[in-house]
Each structure stands twice: as C-alpha cells, then as structure tokens.
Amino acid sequence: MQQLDNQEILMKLKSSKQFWDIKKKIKQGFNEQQKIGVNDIQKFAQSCEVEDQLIKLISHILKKSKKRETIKEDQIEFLNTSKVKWTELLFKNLDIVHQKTKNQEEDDTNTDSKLYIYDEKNLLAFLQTLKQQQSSSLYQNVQFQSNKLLNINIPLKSSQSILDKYQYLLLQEELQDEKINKIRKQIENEHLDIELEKIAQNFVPNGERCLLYLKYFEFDHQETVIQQNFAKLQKECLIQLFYDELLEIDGHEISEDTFYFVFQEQILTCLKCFIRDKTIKENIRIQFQNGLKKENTEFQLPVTGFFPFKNISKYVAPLCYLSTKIHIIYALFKEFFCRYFCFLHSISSESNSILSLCMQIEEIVSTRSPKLFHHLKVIGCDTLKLIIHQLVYCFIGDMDPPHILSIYDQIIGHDSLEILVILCVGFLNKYKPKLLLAKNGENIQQIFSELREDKFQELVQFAYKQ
C-alpha cells in the first residue's frame, strides 16, 4: 500500500488531540518574547520526552494507514485443502438443517432442537481428522506424541513464552480509588493504540471500558456514521432470510442465561444485521470458510463469507453491558469478531487459530500435568473435549459478565487470543482433584453439571499451579 506523504501525515497529526497537547506543551516551554529556532525546539522536545511522543504518534498514524489484508490462503497447503473439505461438510449440514425446518413446518409436533449448521464439537471432530490426512514424507523429521488428540506439524510459539507473557497477572492487586481515577483520566486523554493496549493489559475501570474499546477501534468520533450504517442494515432485515430462523433459535438459547436474557432482542437484532453486512468480508482478518459456491443449491454462503454457527449469540451478549445504544454494541461486536473471534473458527496455522490454541493447551497440560492428561485419555475424555466449549466461546456462560470483559480486555491488550490458553489450563487445574477421581464420562458430566463459579483471576492463578 502506498505510504502517506508528509502533507497527509501533517493533516492526520492535526486531527489528533495529542498533537495539539504536544504543541501546547512546547509553546508553554518558551517565553513569548524569546526568539525560537528549530534547534531550540529540538532540544526542548528531547528534554521533556515530547520527541518520543511525536515519534510514537507518527508511527501510529503510519501503522493505521495500512489496511491489513484478509488471510485467504494458509502457508501450509494441506490446511487449505482441509478448509475446502470443511466448507463442503458445512454445505451438507446446511441441507440437513433446511430439511429439518421443512419437516417442522409440516409437523408441529416435530421439534428437533439441533437446528444449527455446526457447533464446537463438530469443529473439534473435524480437526481430529486432520492428522489422518498428512503425508508422512513431509513430517518424517517430526516426532509426534501419539497420545495427543491433535498431532499436526504447524509453527507454534513456545508454550513457556505464553506462560511467561501472562505471568504478570498473578501480581495484580485491587486498586485504590485514586489509582482508578488516574486510569480513567488516561483513557479519556489517550489516543495511541499502544498506550491503550497497556491500560487494557492491566486494569480497565468498568465505567470506562466502552470508551477504551471505541478509542482502540477508532470509533470514538464516528458515532453518527456508525448509527447511519446500522440503520441501513436494520432496513435490510425487513427482507427475511433462511438464516434468520437459525439466529432466532440461537438467540432463544442465550435467553436462558440469567445474565443475558434481558438483552435477547438486542442480540438478535445485532446478529441479523451482522449476516447482512457486506463490509464483513473485506474487514475480517481471516477467511475461515472456503468461500466456494455450491452448484444447484437453494442456499449460498451469506454475504459475510461464512455460515452462522451455534452459540454465535454468546459473542454479542457481554458487550450489551457496555452501552444502551444498540449501534455501539453492534460496532464493538463486529470489530471483535472481525479481528479476533473469527480465528476461533479457522482451519489455519495462524497463532490465534483454534488449531494453534488447542495444540498449545495440549502441550502445556501434557507437560505440566501429565498425570491428569494421561488419566483423561484413559477414561476416554481427552483434554480438548473438556475445554473446547470454553475455548471457542471465551468462557461466556461460565463466568459472570465482568470476568468475561476482563478476557476481552486482555485480548485487546495483547492483540491476541492466547489468554484463552491460560484460562483453559487454569480451568483444568482447578477441577484436577475431582477429574482424577472420575472413572468415566458420566462422572465427568456430573462434575461439570454442578453449579460452578469460575472467575478470571482465579483461573489465572490455577494456570500456574502444577
């Protein structure tokens, strides 16, 4: 993409509040009668860190001017082929779901609740098949551990590096009001995403979270545009789509959650707008279904480029606590999905993909809790099967909304989904004593059917226990 010229950079600088704050600071550093030269300004800027602030601001402008291209092809060809097969499978599932809805229309007593194209269990089952399709000649130098559910040769970060990255969370303490007020002022005055990320990594006061998210996604001065775009999508919702019926069923399920039932209407409206939003396809970070068109079929992929899936409502629900304005909720959901949640449904070797995250969890649990890992394998309840729901849906439904929003903070703070690896490991460690006593799948179900209260900080603490 073509770089901005000096004039364009200056124009963007002038549109930033921070630029005028810097200019004011420089002006205050000199006497009105004093003759000021370029060298004087440079020396003053260096002495009070203004130069560093300007460099950061310009770097931020240049970074934001570059549009991140959607990842359409994986560096590993085997995974591209797998993505095609996954999409073909989803088309078959769509035909089955469509037939079920027809049967229900003809027979009111037929109430099959499984009206969804796929869920997290279907996704994990497909990931399991990948190891059976690999060419052994490509992987002759790789020593796989056959006891793992996923043994695929993709580039992975060191598991220890992920553990080290989030270890600072162990030291977080409850902040005093004075410190919280200071953070509030930082959020109100800060505009650089790198600084907003630092705040998100550490602590975000509940009342300021919406503002921080809007600033991070560069929506803080665009409410009118956001509102207009959302109104257009709402008009398009007047024309019924087959997918709307699936979303209504999904929305009904979220209504059974005591924390989110009051938001059922807002959630459903956001989702119906979402599957009609033509800008999703160009803004999403990864194309997680193949995008192929199936011949001789009544349905094609929605304009988003992917099928809606079971529990998609969960991604919207926590954001309803941030604003009473539905267009703001929608804008935040869309941004979170296009930047992050899309990877949780991607057959890909990217570090944020469901495949990479699953393999990281298996690696950490098998090396740090080998007894638990082996025990679960023996009784037929693999590690990933226990945590796939929590992983894919970011613990929504398993934690209270404030704890879920702490997860969202960390996702923004590190521009990464790796916090989910830490929390899944912590989740398994928390229930390790009970899991080690389980003798079969029924015992496991009983453990998790009991009323649980999982908390963000608690699971972080458990993740580092062995």
Given for the second form:
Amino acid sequence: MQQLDNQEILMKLKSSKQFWDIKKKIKQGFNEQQKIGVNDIQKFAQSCEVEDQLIKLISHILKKSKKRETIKEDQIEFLNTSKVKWTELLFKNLDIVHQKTKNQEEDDTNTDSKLYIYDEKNLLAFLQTLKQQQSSSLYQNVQFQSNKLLNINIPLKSSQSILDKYQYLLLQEELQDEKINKIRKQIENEHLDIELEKIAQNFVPNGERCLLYLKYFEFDHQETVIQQNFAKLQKECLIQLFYDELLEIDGHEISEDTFYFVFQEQILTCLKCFIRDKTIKENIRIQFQNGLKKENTEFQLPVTGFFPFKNISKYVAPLCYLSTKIHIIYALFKEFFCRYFCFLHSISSESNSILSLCMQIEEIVSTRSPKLFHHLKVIGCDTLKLIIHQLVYCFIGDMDPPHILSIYDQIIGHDSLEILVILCVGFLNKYKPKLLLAKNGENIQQIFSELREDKFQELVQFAYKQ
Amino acid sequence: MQIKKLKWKTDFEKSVIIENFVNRGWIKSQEKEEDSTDWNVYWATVWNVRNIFNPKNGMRLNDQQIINHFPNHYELTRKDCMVKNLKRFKREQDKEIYEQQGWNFDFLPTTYVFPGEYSLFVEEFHRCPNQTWIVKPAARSQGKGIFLLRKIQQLKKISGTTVTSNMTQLNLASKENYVVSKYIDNPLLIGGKKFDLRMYVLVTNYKPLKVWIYNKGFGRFCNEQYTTDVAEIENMFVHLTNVAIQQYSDKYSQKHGGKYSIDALKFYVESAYGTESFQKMMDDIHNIILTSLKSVQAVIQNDKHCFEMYGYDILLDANLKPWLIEINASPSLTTTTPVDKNLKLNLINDVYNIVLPNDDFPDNEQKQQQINKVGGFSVLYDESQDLINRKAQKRQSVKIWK
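Show the form predicted in complex with its partner chain, please, the one above being the form predicted alone.
Starting with the chain above, the whole complex follows.
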C-alpha cells in the first residue's frame, strides 16, 4: 500500500477546493490581526469546526491514496474451489455456444436463441449445488437450516441491521424547489466522498446526478483523459472478437425495451470497449471468475478476466440517461461494474456478493413472512428463484429508469448493494397476496407476466410491511 | 337518475374510438347513409365534416350534436395554410408587445409555398448554397411525397419537367401546392438517432380560445443513425420520423414501434441537460401551440357543435429549441403497441370527458365551471379567464410536466 509523506499530503490538500475554503475561513476569522500564534489558530479551528473539516479532508486523502486491492481469494477456501469449478463450467458453456453459432451460420433456419455463456438462473442453480465439505470452526454458531435454498456457512450481517439501516427511506418526502436548489449547490461544492454519500442517501436531483457520480468516482476533472482512453478502446473494436457476437445478441432484448431501445448502439459500443479494457482487471474489486489459462481451447477469458454473461447490456442502459457523451457513460458503467455489479456474479463470502445477498433475502422472508416462504417451497417455487432476475440485474427492465437510478443512488450512498435486499423483500411482499393463491409454477408465471409497474419507494414501503 | 345513452357515429374503424363509445354504453347510430343525422357524437373524417358544413347541403346540426372538426380546420392543418396564417399573424402583431407577453414567432423554419413563392425561394436558395431543404406536398400525410433537396434540378420530381437555377417560375405537374422549408440538419439526437415529438392538443372553442394539452405525447424515432452525409440524403429511414415510413425498416420493432414516451424524454433531458432545460423546452412548445392557434383564431369558423383534437409534430434541435413541423387534424389513432393502445384509449376517453362531461351535453352552469384538469388533459390556455389569471396559467403550465 502506498504511504504518503507530509509533503505529499500537503500537495494533495492544496489541490482540493475545500482546503482553500478552510484557509479562507481562518483568514477571515482573524481579520487584521497582526500576530497570530499556533494556539490562536488551534482554538479558532476547534471553535468553528474547521479542525473537524480538516481531519475529514486529510482522512479522505489518506483513504484515497490506498489502492484497493482486487479480492482474488476468499477467506473460505471452499468458495475458492467452487469458483474454479464455476469457471470450468463456463468454459464448457463457451464451447457449446461457439458450436451453436457455427451451426447457425451454416443453417439459417436454426434459431436457437440460447447464445449466452450463463444467465442468472444458471448462477443460482450452481450456488444451490454448493455444499461445504468441511465445517468451519469460525461459524459454528450459525444454524444449518435445511429449508433454505442455499446452505453455506458464511458470515452474514443480521437482517435487522440491514432493515434498520434503510428504514430512513420510509420517511422520505417530496422536496420543495428551495430544498432541491440547496442540494444542487451542495453537490457543486462537495468533494469528499462521505459528504457525497450522504447526499446520495437522501435525494439526488435528476439534473445533478451525473455530476455527483463523476465527483464520487473522481472523474469530474478528467474528461479529456476519459475521452482519450475511450477513443483508444474504440479503435481496438475494429478487430472483431467472438464475444462481440454474443454482445450483439445480448443487445436484442434491450432493443425491445421501450425505455432503452434508443440507446441500443451506444450500449453495444460501451460493451465492446469494456471487454477489451485491460484496466478492468486491476480496478475490479473482486475477481469473480478464475482467470487461469486453459489448455487446448479456442478461446480464453477476455482481458477483463471474466466472460460476458446474459443481460450484461442491462447494466449500461440506465446510465445512458445521464449524459449525451458516450465516453462519460462508459466511464460511469465501468466504475459501477468494477465497484459493485461484479459482486452480483461472485461466488464469495463478501457482504455484497450474490451469495450473501441471496442468503439475507431468504433469512428475512423466512422470518418475517414464513407463510409465504413455506407456501412457495410447497408449490416448488423457491423464494430466490422468483427474485433472482431482479436481484442480479438490479430491477433494470422491471422499473422505469428514474427508479433504477434511485437504486444506483443508494448503492453509492451506502457503498453497498444491500438496498437490493430491501427491494427484493419488498417485491415479494407486494405480490404476496397473489403468490399465496398460486397453486403451481404456471400460476406464478401468470402473475408476473401481467403488466406491472414496480416503483422504488413503493417496494421500500412493502419491505417493512409484515 | 337515468343515464343518457347517446348515439355515436364514426367514419373510422378504430378500436380506440369504438371501445370508448361502447364502454360508455352509448348506442351506435343505425342509419347507414353517410349524410344521416341520427347521431349525437360523430368522429368524422375531414371530408364528411366539410360536407356537413357545406351550406349547399342545407344540413343544420342541433343542440344535441357534437362533431370532431371545425369546418375550416385546414387553415391550421394544411401546411401551406398554416404557413400563410402564421406569416400573416406575425405581420399583424406588434412584435414588442407580443414578446413582452412572453410569446415569440421563432419556431417556423424559413418556408416558401410553391408555386407562388418559387422566385423568393430561388433567391434564398442561392444565398445559402450549403443549405438542405425539405419539400412536402401541402395536403398529404404519412410522409408521402416528401424529399430532401440540395439541387434545384431535383424539383423535376414535382414539376415533371427540367428545372434550372435561372428559372423564375415553377409549373407543377399536379394541382397541389408544395411547401419547401429549410431542413433542420442539427436535430437533437438520442442514441444517435433523429426523432420528433407528437403532442396532442384539444381545442374546445376558438372564440374565446380554450386549449387543452395532453400529458402523454411521445417521440417517434428513426431506425437508422442520423447523418448529414450527402450519400444518405435519400435514405428516409435516417431523415423521416413518420411511423408509416419507419415501419418498413429492417430494424423496426413491433414491441415499441419506435415510440419513446414523453416521460422518458423528460427524464433524459433533465438528467443530461439539467432540470431547467426541460421546463424551458416545454415552455417553448407551449408557445408554439398557442401562437399557431391564435394565428387562425380570427379565421376559423367557431361552430358551437365542434371540437378538435390536433396532433402537433415538433422537432427539437441540438440546442433543445423546438420547431413546428406540422399540425394534424386527424392524428393517427392506429395503435402499434400495447403501450400505444393504452395511451390512445385514454386520450379519446379524456376527450369525451371534456366535451361531454358526465356523458351528456353540458348545461350553462357546467360550461361556466372552471375545470383545469381532466384525466391527462390540462388547460393550457383559456381566453375567457381575465388577463391576470391567464398570466398565472402560463406560469402554471410547466407544472403539467412535473
């Protein structure tokens, strides 16, 4: 980890607007005073919270200077071997998909549409097969519950703590123009990520969302660099890869969506650049496929270190609303994926991983809606199977873009994907009356095939209803 | 209280019209003749309305009859008449006073009507050698007969004979007029594609003017990426947004029909350009609607039996400035997707709720009531209100889109 010396900290301080605001405040505090001692400055700083602001600023600089290492190995060895097995399975799927595309080229009438390496159902099915071979002494107090779909001992936060954390959302009201203007000014003036997180937790005006995200990811003064990097990637797209074909096929679904069809070409361009981007591997927070080279295979993993999967296009789509500039959309997508969405495909005990999120959802539903939980089990439709699509794809396609971006706000606001747990629980509670009347899988499909409109605030409200 | 069953008649076999009649329990007029008068509500073609109001036919509508067009609606909805009326209205107005009231005329691209204004066009054509022009038949619809023009010689398409740049007169092969406008070659693009906006406006009275605007319009997208490349100038899938044209593109989707809701557009413009940008844009669109209606207020025959629902076609340029393309008297009620059907079904339902509140002809007391919102329609302008209230209306109008 990189350590900064005092000189470097001072230089970074001087490049921050907030430092100069603090300095100005101190100067104004002493006006025309000729002799100012260190004690005078200290007393003044303590009295008007300048000291706190300076401490926060320095902590922020120190935090940012530490490069976050990509999580490659999980603390639970069993999950590491599972990840290897998963990657091997995906290599096999890749061969099958490649063969299918060859067959389609030879036979136009062959319209097999399963041209993807894996989807969320495959991932859940794999997670279901995981059985710990050895009991971990660390988690002996975790009860093994056979009625759950996923039975692995990993450290989980208490469900109540997650529910408590997001309870403030129930009190959110529509804001007056005056308050919205105040928030706008705050976003323009703030630089510290903890302050930006606070804003994101509460309310982000539509017109300022892009700026908030860019500031949070520290891109707000780097547009030229972003543009140049993107242009380089676009040049690399001139050389076709096999995965490009899969991305084009993946884009068909988004091209049918009434909110996203207009962005189809932009989405595809972003994804083609993404799978060629060598910086992903070092920036991604978790390595979710094992990047070992395979012998005797036509294709290796892309330079990103993972295979593209079904509906990857969905992660890009909502961000297309934020900017007219494709390089900005790409930069935001890359950051969101590397920080957050990668966890939704990771076999890991990390709190943001798909495994943890699924287990949290099962825990909450089984304890707060046991009747529903049991009923779904009896009719052969497990809780997780009902919500896995919404969970893995953050409700994109199920909610209108403004609501999706509210989810993204909360993800940034808490630097966590836990909001998805709340929304999935809310989703199940919303449809609980109909689900309890369902007698089989067909009935369940019928319920969700009807035209529906799920909204962010509505699902939050339902999450807390029992 | 007995619910009155009105008799309906329609020249359009469109589900959104008929379902609305049926859902209200109204009875279909049994008389088959085109000139039958045994109806209370008639959703007619413009030609049948013209016949009904033709003095030679001696037809007079009674107090229990209502019809969906004004007799001479074409003053607004024929492209050449619209241009003529707007130019006349502009000349008549004191620009300073009009602008003080917050209106402006800067929304119509430079336009000439052929054959009459051909020589004026030629002058301007030579003054702007790199300008692309768009040529449209004055009275046709669905993109028929439209083409882009870069060379005077292309006018052979409509004259039938060779046209040279030194000609001062143009003889058209057919009797119809054409309108030729400067092509807006920097349209606002979303996802790299051109689109225009379809907005629905209901006028229930011209004198005094009362205008309602519907909160659910949509953008109509081209299927191909926009380009100003001269090689693609004849590619209508790049330049013309009419669904009637785009539906023949390989990339046309039955699922969304190239239609992008105004709610989505609002969110996009607010997010990508700022909240105030959308409000300013809608303010400008309201200005277009009101100025165009005012321009024909003096000439439209304001028959009490009439109302009219217009389809306004608005193009946004890259600066979010709206331009008036045309106004349709009979906007398409064909539904291309489930979302489209829902929109148009509710649209017609709200129209009937306004013109026939409580499924009956309004009495004097009901006519006096100041209702500003019915379903998706909000009052955009009501001249019968005093001036102070009208100014307040203008400020309130952006709230329709919140």
